[in-house]
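Here you get one chain, nothing else, as structure tokens; it is the form predicted alone.
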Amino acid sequence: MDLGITGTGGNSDAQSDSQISHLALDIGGTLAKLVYFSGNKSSVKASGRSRSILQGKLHFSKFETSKIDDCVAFIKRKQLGSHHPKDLGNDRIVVKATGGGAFKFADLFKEKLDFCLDKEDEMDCLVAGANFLLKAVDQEAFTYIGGQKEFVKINQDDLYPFLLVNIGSGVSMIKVDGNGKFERVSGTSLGGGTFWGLGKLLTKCNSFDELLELSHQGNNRVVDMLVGDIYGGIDYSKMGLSSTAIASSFGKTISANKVLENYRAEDLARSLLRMISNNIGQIAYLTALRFGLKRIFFGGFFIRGHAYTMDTISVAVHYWSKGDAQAMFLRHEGFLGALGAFVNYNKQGPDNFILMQQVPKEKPKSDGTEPEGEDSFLRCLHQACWA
């Protein structure tokens, strides 16, 4: 689970056990994500020249943006950013940050941590993070159809162009043509914030994860109007619509003599998740079709490796494309922006982090799930080599 990292600025043979930390933030409307590196620094000679070696780990964590003080307390407790360079003008620690919260909470970080947030463009960071993962991490992208997870081998010579669909509070759809070459071509306001906001009102859930878990136990057919409900239980075969296809999300509630309290929260959560996931999948494919793109990568913390979400998006893309396009997901979808901000430390001089190669990582668990917690990002970047 270690990262071998080489910097280009050292000229000393002295050994040091000092802790090194490089922190990057992505503060969105719903979640604040952070990535930080920690490790030991030493010097080695190669070809008659001394070079600084950083060996350590990448960590990640997330917090609800509404509880940004918890994120600040975490950074303070871990002493993250303590080894960052300082702004010569005001002697404050400079930390890479992206997302709207980098502007909204700049004064808070200045007051509580004496941080100067070096603001990076949100779309730049999303694309940089996605490109990094797709190029550097073995078994990062996968398809999920019918409950089966299958990793996709990425051909580096045929990666571009692709559509990156980032599902955060809202949804951005970005056509990526190369490193630093991209255009935001579409999007929708119906995203993770919609699911969480409406879900909170409908079910009284106290967290996004609780709402997701609730949806896993639900039956959307109690709430949704299906094609079979309209056609007496049979398919609308002329249009290629099966009897189980959703004709109207939440449509059954119109004719039923019920009020909100008569419905199970589980069924409402399931219907809501399916409605939003279906629409994102459909809009994503139509956007890809507009530009002739066959590869569609979905990221963002809305997904969270949730089987039903991925399956719904996959079915939507498959249905609307008639099988010509596939939805692909990223194992570390929620940290694209934070990782992109982290990668942007490359621009700052001799202590740069520049990716050289990725050594094959340990195999994922047999059920395809990712380990939970702060270190799961490390497993993704197992034994990466930098120079």
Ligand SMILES: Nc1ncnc2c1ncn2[C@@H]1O[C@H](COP(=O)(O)OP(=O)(O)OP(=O)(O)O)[C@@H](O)[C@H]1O
The other form holds:
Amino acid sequence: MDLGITGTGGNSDAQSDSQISHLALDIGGTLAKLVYFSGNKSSVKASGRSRSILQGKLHFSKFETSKIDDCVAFIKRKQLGSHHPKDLGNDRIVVKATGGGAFKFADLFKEKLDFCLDKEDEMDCLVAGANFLLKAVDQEAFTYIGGQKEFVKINQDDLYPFLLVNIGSGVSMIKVDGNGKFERVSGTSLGGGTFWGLGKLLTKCNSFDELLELSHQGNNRVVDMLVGDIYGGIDYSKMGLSSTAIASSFGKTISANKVLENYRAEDLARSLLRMISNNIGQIAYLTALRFGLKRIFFGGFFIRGHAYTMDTISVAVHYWSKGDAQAMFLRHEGFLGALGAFVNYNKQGPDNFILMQQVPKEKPKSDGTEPEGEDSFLRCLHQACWA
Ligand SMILES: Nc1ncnc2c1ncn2[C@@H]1O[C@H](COP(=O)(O)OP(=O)(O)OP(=O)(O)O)[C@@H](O)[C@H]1O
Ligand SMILES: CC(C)(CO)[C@@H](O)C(=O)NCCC(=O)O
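Could the form predicted together with the ligand be given as well, to go with the form predicted alone?
All chains and molecules follow, beginning with the one already shown.
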């Protein structure tokens, strides 16, 4: 996940670099996400006028919210936010933060880091982050159909409206009509937390990635009741239901004379992933239908760039919409909120945000998943900000 920059253009003349870092946080129910900028501030002369630019990298890191102390230690070690302005009232470093944790952990950040968290609305940040990515980053959105990833060319004049489905611990569905113009139109509690929580209980695995890996090797037919199981191996063709369609997720576990230990963890994980992904895909489609939306962007860390998850969601949207609506995914899926909080620093000034250009992508892992999102970065240029 490495993107490069374009310059300011024209005849520019940069001088006097000084190190700088900026930070924004999104502390969710399961994961705390950090977006931070590290780079140099310099002054540039272009067309006879002088202005300040920042040039460097946007870094992305995440921590389990239950281990928020690790996140605090990381911020301290890297001295993130040390260049932020201070609150005039209490002399604390002001840092933009979103997600429920911005409320829950406000005192902790005050005590341990002397931060004053400047709270930004979670939905506002998700939308700002998605809009920013879709506008500023080339090759951000892609479709995933039949194992094929295809980047979507975003037409800035024909971007809205769209449905943004953020699959975090829970799921929020937001109708986006423009910059800062949105409505949270639906949601479901059956989300990433459900998959991870039930998966942990059922398979006893120790990490989310291990659960995904298990699902990769599983066969859901051992666990799910298929149409064919009910119809004696044949399709229910009158209703367009093939024998291989899932009639009832986990439905086979009641009829077999088995207990949990008799099932393979891989099969349980696969079935669970399909159940959650299918359900979200179906609700997303129904929500899009309700508002006449054709484009659905999926974000949130549940997706994790995982091939089978994206495939299941895409198939669900395609199946229910009869090909009318399209599921699209975002490369920075889990960082929408944190990025949104970060770009909100810009609300105060007339700054020109980041110009970016794609550079060759890292090779995906053999199972088709994206490389580890930990501490990946975008190279970026930020003109005239925090000057
Ligand atoms: N390393 C990980 N540890 C835990 N969960 C992970 C991990 N990687 C991906 N996930 C998945 O991502 C989900 C959390 O996603 P995300 O960070 O987008 O949401 P959140 O902000 O924590 O939740 P919410 O927005 O509902 O408060 C988890 O529920 C799990 O399904
Ligand atoms: C509560 C939030 C917004 C916190 O991020 C999220 O977990 C969510 O959208 N949950 C689903 C809640 C519902 O609409 O049923």
